[in-house]
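The chain below stands alone and is given as structure tokens, in the form predicted alone.
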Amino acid sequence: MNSLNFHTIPWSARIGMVMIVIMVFLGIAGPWIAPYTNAELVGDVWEPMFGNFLLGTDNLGRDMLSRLLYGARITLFIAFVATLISFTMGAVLGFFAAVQKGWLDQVLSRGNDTLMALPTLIFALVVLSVLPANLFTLIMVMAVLDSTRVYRIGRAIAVDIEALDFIEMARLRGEKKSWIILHEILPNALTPLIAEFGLRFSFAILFLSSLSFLGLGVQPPAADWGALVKENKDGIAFGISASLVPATAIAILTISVNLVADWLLSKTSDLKGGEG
């Protein structure tokens, strides 16, 4: 396999990572960056962009720019933990199952394709009204709900991986099952699963902005970019902008991973067809 140059890589990926790297960096930064604080009172209602704040305010007066950078660093923290969880709980159940086969795969399989099987914005909201608002139950909720998917392309992934002959050989030389699932399928489905953890994590960062906009995602006074649209969406029927900035963010947050993840997977489709 040719190590990867940086010069191979498609502008549009490129352009992804870019936009990644920044958004993280708001996201680490934005407390220590930001002109004011969260929750701070610092003008009128919704006043103009590029006037006294370069955002403008948002519905109670506070700065639309501050209340981004903190809504970046909340939104990217539930997004990536959420994500991180829900491949971890979905891959190594996937990989078990395609190991272990019999009733245990069969079990696993059809208790997923019933999570599937229900709504999963419907069944979220059911259950983050019943359980403590909190931010653990929330990351939780989204991880298990997305889990699911990630079941599937686990087990799908190594089931085809386990039909090949080093892993015959691998059985035959007496190696346990969780050797054979750590060093042998796990190293062959590492790419498609990056590619497919950018795929998940631009998923939770619209679900997580669906569930805050419908009020049981993050709680007031934190906010995230979901948040900060539902705070300030009925500015758009006066000619408002506020809630624009937020869901300009997402948009180029979920648009800039999906450009990387798309490079991710091509490169997956192209060694595929290299090793045919």
Second form
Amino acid sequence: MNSLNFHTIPWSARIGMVMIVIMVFLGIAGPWIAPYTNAELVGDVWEPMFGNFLLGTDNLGRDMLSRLLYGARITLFIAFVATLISFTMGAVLGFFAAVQKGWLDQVLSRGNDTLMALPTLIFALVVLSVLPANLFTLIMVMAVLDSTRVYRIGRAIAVDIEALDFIEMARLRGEKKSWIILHEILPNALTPLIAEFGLRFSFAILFLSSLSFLGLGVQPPAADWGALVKENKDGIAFGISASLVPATAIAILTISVNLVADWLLSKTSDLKGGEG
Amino acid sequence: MNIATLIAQRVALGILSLFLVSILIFVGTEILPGDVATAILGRSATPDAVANIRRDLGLDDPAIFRYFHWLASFVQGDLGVSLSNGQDIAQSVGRRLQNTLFLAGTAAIASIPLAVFLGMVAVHYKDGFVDKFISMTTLAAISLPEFFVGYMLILFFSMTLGWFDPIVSLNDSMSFLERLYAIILPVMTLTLVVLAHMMRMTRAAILNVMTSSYIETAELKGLSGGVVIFLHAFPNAISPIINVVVLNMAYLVVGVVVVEVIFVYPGMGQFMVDHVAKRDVPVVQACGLIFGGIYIFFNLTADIISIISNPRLRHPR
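Output the form predicted together with its partner chain next; the form predicted alone has already been displayed.
What follows is the entire complex, opening with the chain shown before.
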């Protein structure tokens, strides 16, 4: 990884990075550059694109561009925070299981298998039917379900690293397990985990969008991009493509993230399942 | 180890994980901080009303007692009664489950031969245009939300060309062919979603075999590339391919949830989503366990097939 030279980065990954930077900028600056606020009724219902409004208007006559710009922030925020929590939780527990071994590893791993035996979306639906519909619940449900994947990968990587000599040295020096996790395993596991982070982030965006599309994610009046698709989906049956605008935004974002993640994965693939 | 013992172990493991999943679903809906009674009543929850509902639903009994009661009735086909409309859940779910399996099954029949065929084509034209195409479609398949694909198809095939209805409705008077025609768009959406993964894995499985020396022999005999791939490499790559196919079928049954909502398809996914919004817990529990059961069943099948198709296990020394 030392040879991280800009010229060695493939074009696809460069495009992905530029797009992500633009999206993040729009997410932060959105409310200031949006031509209208996100709740303002400014025109007719479902006005076409490139007319009075660049991206047309939505099902209530609000400016689509402004709603997209406001929605960028909440979409990126939820997906990012959920991925971050999922990583912290999954990696810490995975490392811990790998270092601790024994019955604790067994309990954690079998529990993880059980969570993974049920498809993520179905499990989310089951839990969301009783939990209060708010942002905290949404983020935590996304994070906990996703952390099962991170746990499995984190544990596998840590088991590989754990077998290496320098861990044995640290053990013999009498270092504590938490010290070994923080100072020996974490730095060595970071590179493959970062690549995985990209994949999980793009999955979180899609998962959030699906939940909001089903009406179970972000609740009105706030709206992420998935919720914008849901709001405008009834137009499709009349040939009105308004819901494709936020859907395209989601697609561009996830493709960009995947382009970068793909490149990171190919750079770190020699670290995973290889010698160590 | 004996192959029968291995399979028996896998089946036992599958039943165990189904059991654990049922506990998970029950715990997820009954013990989490959100309370069913308050959820049903919403903002109108007065302490008296909550107490009444709790008594009616038997929520005052110990959780473990309620769990076994629920599971025992479920196994006997009694899924309980919907909270929102008082109807028998087994009755409403039965027809919808059929519709869902019809949709997912048709998508499987359409996508599997296509994916395997395209995978073989990709091996034939390795490193060329087809390979680039595959990695592009794979990227698209893991990046594009299902509703993006679905709505694009609707706009093109329903609006521009006017070939299919954007909303799928099924009724009893329809013949099999009419039903098939009605679900073409959702089937296309599902196919596009699972195609890339199956295609890529088929290609990888065959390429893996292509390095064997008997393939070299076949090539040196002067056989054409297509014959080598189809008659020599493919039969030996079939077990990993079947494995991927079965895993994708498990995915199909679940991926169907979003697709059903896109096309307003009268299936179990749409039904479940509606009742999550209504906080109709018994319905959600029943649907969750059925979906979970199907998912576990397919994963189990994939495991068993890979055991059976492994010659080292089939002919123990």
